[in-house]
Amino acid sequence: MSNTSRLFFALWPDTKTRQTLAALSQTIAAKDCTWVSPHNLHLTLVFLGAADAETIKQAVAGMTAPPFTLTFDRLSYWQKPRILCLTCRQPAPNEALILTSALEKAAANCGLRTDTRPYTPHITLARHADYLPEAKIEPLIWRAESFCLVESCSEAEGVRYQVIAQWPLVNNAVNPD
């Protein structure tokens, strides 16, 4: 593939949600981990890997999906990737699963392979973590009003995520097949 970038579909937080997430990260007493930069906080929907952004944008151009709400109310530690993340006690709403399924289908139509594990909404707060610290988490309610295509850009200071396209989620949406 020419002109490929490291891409993923995500929910990108609004300013208030980003500030809440950044403040929450500062209240967690975990040592020896790398905190995700506030600018990079997001919720991955589908990881694409190396792909052509224009091809991906065309693949989802006509896609529509309804907005939905996620409530993040648990701090979790995932041992294998060694991350601290916010997760939801309740299963993902059907609208979120329909959206991720449609995005996975669009990726497959572009010849890309995506993760085959069931989708688990999470927001990574820290990487290279070794344990789950004690923390009281106030529920964070995230109203998904749009989804975006994000590029992972390597910079001297580390990775920076950049939104390169965004699509609204609309009520009464019908996803064309």
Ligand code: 3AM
The other form holds:
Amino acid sequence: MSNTSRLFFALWPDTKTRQTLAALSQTIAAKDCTWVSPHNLHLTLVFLGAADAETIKQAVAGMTAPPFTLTFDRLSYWQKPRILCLTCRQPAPNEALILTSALEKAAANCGLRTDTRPYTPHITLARHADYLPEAKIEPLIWRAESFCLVESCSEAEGVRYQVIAQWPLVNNAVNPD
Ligand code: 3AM
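Please move on to the form predicted together with the named molecule, as the form predicted alone is already shown.
Expanding to the full complex; the earlier chain stays at the top.
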């Protein structure tokens, strides 16, 4: 592929949700970890890696999927990637699984390999974490009404995520295939 960037599909929080997430991060008493900057807070759907943005945009152009709601009500520590993340006690709703599997299919159609593990919605709050701190989590309800293609840009200050395309999630959605 020519002209590739580091890309992923995500749900991008609205301003209020971003502020709530940033404020929530500040209430967690974890030491020696790196907090995700408020601008970068997001919910990854499918990580693509190096890919051509125009090719990816074309691959999802005719795709439709319904909106859904996620309730993040638990702080989790994932040992292998060493992240602290918000997760949902309830299993992911079917609509979220429909969306991620449609995006994985679009990625595969572009010749990309994606994560084969079952999708677990999570919002990474901190990296380089070593333990799960005590925390009281007020449930955060996230209504997903659109999904995004995001570029991970390396800058002098670190990585900055940039939304480069966004598509609505619509009810009664039917995919052409
Ligand atoms: O949603 P989070 O923040 O956990 O960990 C990376 C981040 O996920 C993940 O993609 C998101 C945006 O960078 N990521 C990075 N490299 C990855 C890889 N090689 C990866 N996910 C799967 N495989």
